[in-house]
Structures are given as C-alpha cells and as structure tokens.
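As structure tokens, one chain now follows by itself in the form predicted alone.
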Amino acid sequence: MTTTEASEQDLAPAPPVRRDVVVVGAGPAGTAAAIELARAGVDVTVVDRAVFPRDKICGDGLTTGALRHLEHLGLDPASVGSWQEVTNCWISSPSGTTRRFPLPRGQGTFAVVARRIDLDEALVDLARSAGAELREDTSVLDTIEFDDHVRVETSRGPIDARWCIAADGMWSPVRKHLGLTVPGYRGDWHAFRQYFTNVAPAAARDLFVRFESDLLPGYFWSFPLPDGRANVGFGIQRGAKVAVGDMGPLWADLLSREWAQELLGPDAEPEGPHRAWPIPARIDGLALCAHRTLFVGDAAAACDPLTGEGIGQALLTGRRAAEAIVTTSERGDAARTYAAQVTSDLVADHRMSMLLVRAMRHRKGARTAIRLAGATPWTRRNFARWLFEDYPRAIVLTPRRWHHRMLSSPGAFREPVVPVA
C-alpha cells in the first residue's frame, strides 16, 4: 500500500454502526426507554453530548407518579445520594393564608426530592447494567430517516438503527434535523432556581408553594435535601405579568420579602450561582412521532402546564417509546403506535391542566382554589395527592381510568428494593 492510498483509507468515513434503536440523550425519558429496551433483549444505545455526572437545571421534585415509574425500573432510592421523602406540603395563597396538606403515612412513597445530578447518574448506571450501551462525549450532528432505518450521525461516527428516540431535551437537535420544530418556540413556562445551605428547620423537612400576586399563575418554592439544604424558585408563564428579562431582579425581591426571610432562615445561604431553564409544556401542539423517530420527554413537550414538573412525563413517554418499539412487529408502525399511547395517557390530563391554569391567573381564582382545596381533612388530602399525580388530572372526566381504589393507590416503594435480573 503507497502512502497515498494509506491517507485516502484514514480519510475515508467509517462504515455506520448498527442497532436496533438508538436512544439521543441519556436523561430520565431517554433511560427509562433504554432500560426497558435492554431488558427485552434489544441492541440500544444511547448517546450523549455530556459526561456523567452531570448537573441538569431542575425543581428536583419527584412525584407519586414518578416515582411509581422508577420503582418499576427497578431504582434503588439508596443509589441517589439526595433522595429525601415529602410528607407535608404547605401551600400559601396571595392573601399569606397558608394551608397544610398532608400525603398518606404508611403506605409508600408519595414525593421525594432528589438532585439530578444524583437521579440521573443512578438512572444512566441503571441502564448500563441492564445491558444498554452509553456513549457520552458524544454530539448529534445529523438525523437522516430512510424508510427502513434511520442515521444518526455522531461526533464518533453514524450509527444506523430501526428506530430512534428522540430524549434530546426541549432544543431538541433531532426534531431540528427532521424539520419539525416550531419556529419562535422559547417554551411556554420559565423557572429560576439556586440551592440553599443551612436552612430553617422546616424548609429542611418539608415542601412548600407559594402564590405571590406578581408571579400568577407562577409560583414561588422551597423543596427540601438532605443536610440542612433546599432547592428554592420560581417559575412564570411565558408572556404573562413577569417578562423572562426580568427574572433576575425579581429573585433579589422575592428572597428579601419578609415571609421568604421567614422561611429559609437567618442562616440560609446560597450555594452556586442562580440558573433560569425553559418549560416545554404543549404535548397536544407537537409532533410525538416522525417516520421512525420517537420523540419524549421534554423534546415531546411533556411537562405539566399547571406545576411544570415533568420527570413523572419523561420517564412515561420513555417506557411508551420502547413498549411500542417491543410490541410492535418488525413490519409495524410503532411511531403511531407510540402516538396513540401517549395522547391517550397524558392528553386529557395536559387539557385540565390548561383550565387550571386559566383560574390561577388571578389573585381570587388562587384564592378560592387554595380556600376550597384546604376545606377539611379530606379535601387537604386527596388535594396533596392530586397535585402530586398521585392518580391523573382529568380522571373524573376520563371513565376509561377508572379502577377500584383509584383515589387511594398505595405509593412506591412500599416494599424494599429487588435487584432486577
């Protein structure tokens, strides 16, 4: 071989790896497909431009719904440094009046809070055991669909694979390259965040929600971690009193009100410097699906409009994604498949929410749902579990959800944790 022909080989571009699905983006949404996928015997991997551990820009919360969805993963809570259990929420409506809501004692699992960089990092371990291939470091350059594959062009080379899985966040590179963006679209809520050391008791233990007049149908919290520390922000609708310009010089206003000051303490101090991220919450307004491109979790739009959570969603529309790529023959459309399913399950729900959302915009819509929702003990209750999706926003509206004891399910992680095979 002459030193020309030796050049021309190393130039030449590598020949495309295949699988049977590749995965874009290694978060919830994208290890919850991947794990499912492993476990059922099918050759994935998951790509990642980030090295883990890796912080994400988050509330931390996990609801009862979430964490039913890592429970059935097989989550050890033990492998997440932060993870701490909820058990009271307090909410406050404009007026300052404060309500309690309690989640059931003894009965599992109903809200815990937990760092991503903890989560995620057990979840991406998780997928790996379960035989998932990860690939970090690693850009997206380029998706190409055919009818019978797709490529997914890398910074260490093409990958070719039957299906792929969008989980590459709400900028999605993927939807981009196949031309199913909405242009203009900044997300449709904002959140702020810092995390705080050495905070007062009470915000070291438990969960609390805060409806200030300036920021409807926003809201203002704190979420408890472990060792004196709390996730503390705030979230705005896109377009509504607060300008996302103006984030900034409200976070200094709002931790100098006298309740904040209250509630954190004197010795509360700031760990790290404050970040603001976008909220995707439109899941009846994107494209679920391509030709053989599935998208999920935030890259789906799947966040709930009317708090902004959106593990509980990603993790969902992840183990959606490969239970239509399993169960769907080899011949089969598991994108619309994938589709069906997921407008079916969160739809209603997102619609509901978008009603909720119209009555918080105001100081008396707040009030009066806090007023009402805070009634009595029972009303204090299912509220606490209803808001934590303890069972599905529109659930009254939906007779095909119905089952026994659907208002008082058990939470997770009632019984200790089994290795999955």
Ligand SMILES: Cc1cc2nc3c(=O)[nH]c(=O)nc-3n(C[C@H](O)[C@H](O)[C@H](O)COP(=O)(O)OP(=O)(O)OC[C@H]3O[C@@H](n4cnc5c(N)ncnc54)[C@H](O)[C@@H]3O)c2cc1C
Second form
Amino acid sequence: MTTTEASEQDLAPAPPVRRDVVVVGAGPAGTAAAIELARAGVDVTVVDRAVFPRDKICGDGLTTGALRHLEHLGLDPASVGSWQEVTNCWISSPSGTTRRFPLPRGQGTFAVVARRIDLDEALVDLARSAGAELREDTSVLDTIEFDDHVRVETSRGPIDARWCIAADGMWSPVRKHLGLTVPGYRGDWHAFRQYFTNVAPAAARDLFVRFESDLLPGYFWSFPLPDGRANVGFGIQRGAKVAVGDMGPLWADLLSREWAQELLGPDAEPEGPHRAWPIPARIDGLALCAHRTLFVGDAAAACDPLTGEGIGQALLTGRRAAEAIVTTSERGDAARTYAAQVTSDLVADHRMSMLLVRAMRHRKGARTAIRLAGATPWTRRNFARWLFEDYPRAIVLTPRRWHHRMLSSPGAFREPVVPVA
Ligand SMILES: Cc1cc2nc3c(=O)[nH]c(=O)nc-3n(C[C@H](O)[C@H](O)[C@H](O)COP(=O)(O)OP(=O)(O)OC[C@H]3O[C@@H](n4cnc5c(N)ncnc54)[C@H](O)[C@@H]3O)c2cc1C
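Form predicted alone done; form predicted in complex with the ligand now:
All chains and molecules follow, beginning with the one already shown.
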C-alpha cells in the first residue's frame, strides 16, 4: 500500500454500524426500552452524550406507578444508594391548612425518593447486564429516515438501525432533526431544584407539598433523602401567575417564608446552587412517532400535567416502544402500533389532569380540592394513592381499567428482587 492510499483510507468516513434498534438517551425512558429489547434478544445500542453517573434536574420522587415499572425491569433497590421509602405526605392548601395523607404500610412500597444520579446509573448498569450496548460520551448529531431503516449520525460515527427510539429528553435533538418540533415550544412547566443537607427530622423523613397562592397551579416541594438531606424545589405552569424569568428572585423569597424556615430547620444548608429545567406535559400535542422513530419519555412530552412527574411515564413509554418493536412483524409498522398503545394508555389521564389543573389555578379551587381529599381517613388514604399514581388519573372515567382489587393492590417490591438473567 502506498502512502497516498493509506492516507485516503484514514480520511474515508467510517462505515455505519448496523443494529436492530438504536436508542438515543440513557435516562429512564431509554434504559427501560433497552432492557426490554435486550431481554427479548434484540440487538440494541444506546447512545448518550453524557458519561454516567450523571445528574438530571429532578424532584427525585418515584410514584407507585414508577416503582411497579422498576420492579418489572428487575431493578434492585439496594443498587440505588440514596433510595428512601416514604409513608407520609403532608399537603398544605393556600390558606396554610396542612393535612397528612398516609400511604399504606406493610403492603409493599408506594413512594420513594432516590437521587437521579444514583437511579439512572443503576438503570444503565441493568441495561448493560441485560445485553444492551451502551455508548457514553457520544452525541447524536443528525437523524435521517429511509424507507427501510434510520441512520443516526453520532460524534463517533453513523449507526444504521431498523428502528430508532428517541429517549433524548425535553429538547429532543432527534425530533428537531426530523422536523417534528412545535415552533416556540419550551415545555409546559418550569421547575427549580436544590439539594439541602442538615434538614429538620420531619423534612428528612416525610414528603411535603405546599400550594402557595402565588404559585398556583404550581407548588413547592420538599422530598426527603437519606443522611438528613432533602430535595427542595418548586414548579410553575408556563403562562400562569409567575413568569419563568422571575423564578430566581421568587426562589429566595419562598425559602425566606416562615413555614419554609420551620420546615427545613435552622441548620439546613444548600448543597450547591439551585438548577432549573422545563417539564414537557402534552402527550396529546406532539407526534409520538415518525416513519422509523418512536418518541418516548420527555421526548414525547409524557409528564403528568398535574404534578409534573415524568419518570413513571418515561418507563412506561420506553417499555411500550420495546414491546411494539418486539411484537410487530418485520414488515409491520411498530411506530404506529406504539403510538396507538400510548394514546390508549395516557391520553385519558392527561385530559383528566388538565381539568384538575384548571381547578387548581385558583385559590378557592385548590382549597376545595385539598379539603375534599382530606375529608375522611378513607379519602386521605385513597387520595394519597391516586396522587402517587397507584391508580390511573382518569380511573373513574375509564371503566375498561376497573378490576376487583383496584383500590387494594399491594405496592411494589413486596418480595426481594431476584436478578433477571
Ligand atoms: C425540576 C424537576 C423536577 C422533577 N421532579 C420529578 C419527580 O419528582 N418525579 C418524577 O417522576 N418526575 C419528575 N420530573 C420529570 C422527570 O425528570 C422527567 O420526566 C424524566 O427525567 C424523563 O426521563 P427521560 O428518560 O425521558 O429523559 P431524561 O432523563 O432527560 O434523559 C434524556 C437523555 O438524553 C440524553 N441526550 C440528550 N441529547 C442528546 C444527544 N444529542 N445525543 C445523545 N444523548 C442525548 C441526555 O444526556 C439524557 O441522559 C421533574 C422534572 C424537573 C425539571
């Protein structure tokens, strides 16, 4: 080989790597999809521009719905260092009245707080051990769909696959590459989060949600973490009372209020700066698929518009995308199968949440909702389970989802986790 031939070879672009499925993004949505695909024997590569462990701005709260998916995926709670089970939730109405909403005890786990830096790393490890290939520190630069495959151009060369699962978060680059963004869309909620250490014993043990008049329909939260820590933050709906640009001064103001000082205690100290990120919650407003691409999690705007929770929805949509690819025949349309399934799973709940958000926008609506929820021990118990997504949001309106143990199903992780081969 001459020197000229050798240097021409060096310059030639790398040929595409071929896979059955490429997943973009290794958060809960992408890893859930990868775990299911790898276990079904599908050849899957996950790419993420981050190197794990990586942080994700989040309240770190895991609902019963999310916990059931994590259990199904075979996650061992012991593999998540900051895993903290919660059995008491305190909710304050705009008038300042605070009520306790207990979650069942001794029947499994109904609510957990776990730092995303730990949870997402454990899910990445689970995906790897299931047989998925993980490429970290690899950015997706372009996505091109062809009739029979999709090409994902990455910072480390192209990947050709039969299907692409876009699990690339709120700003989904894949959605942009395919021209499917909604002009001007910047999320439906915007939220701040800051970690605190040395918090008062109640804040290190229980979960607090406070509907302050100036945040409605948004709220302030304090979620407990091990070692005297808490994840503290607040979220507002875009276009409601507070402008996103005013959230910084409002954060300082909220923390200086008497109830916040009492809740966090005199020794509480912030761990690092506060950080903000949007929350996309319009599952019925964005395309769920393209020709060979399935959008999941935040890339599908799957968060609950009432609470801003999205981990359970990310896990659900990731699993549904994998199921559609595994069960649809070679010539079938997995993307449309997936979109139809997710519409059936989530759109009725989304609409119900939107109705409740409308009621919670006003002081009177928020006060009435919390008073009704806290009226009796039965309403308190069932409201807490409904709020933590033990039941679907629109369960009353969707009889197809009723079953005889609807209000008495056990929580997740009742049995020790047995590793899945
Ligand atoms: C402040 C705040 C508080 C919240 N609190 C809660 C809560 O308590 N409970 C709850 O359930 N939900 C909460 N949420 C929502 C939750 O964080 C998200 O819904 C969830 O993280 C969605 O997971 P995902 O896998 O879809 O996306 P992500 O977790 O965002 O993962 C996307 C991945 O894509 C990767 N990526 C992006 N671009 C590229 C690229 N070009 N190339 C390669 N990789 C790329 C990123 O590095 C990232 O790892 C909160 C959100 C915010 C902002």
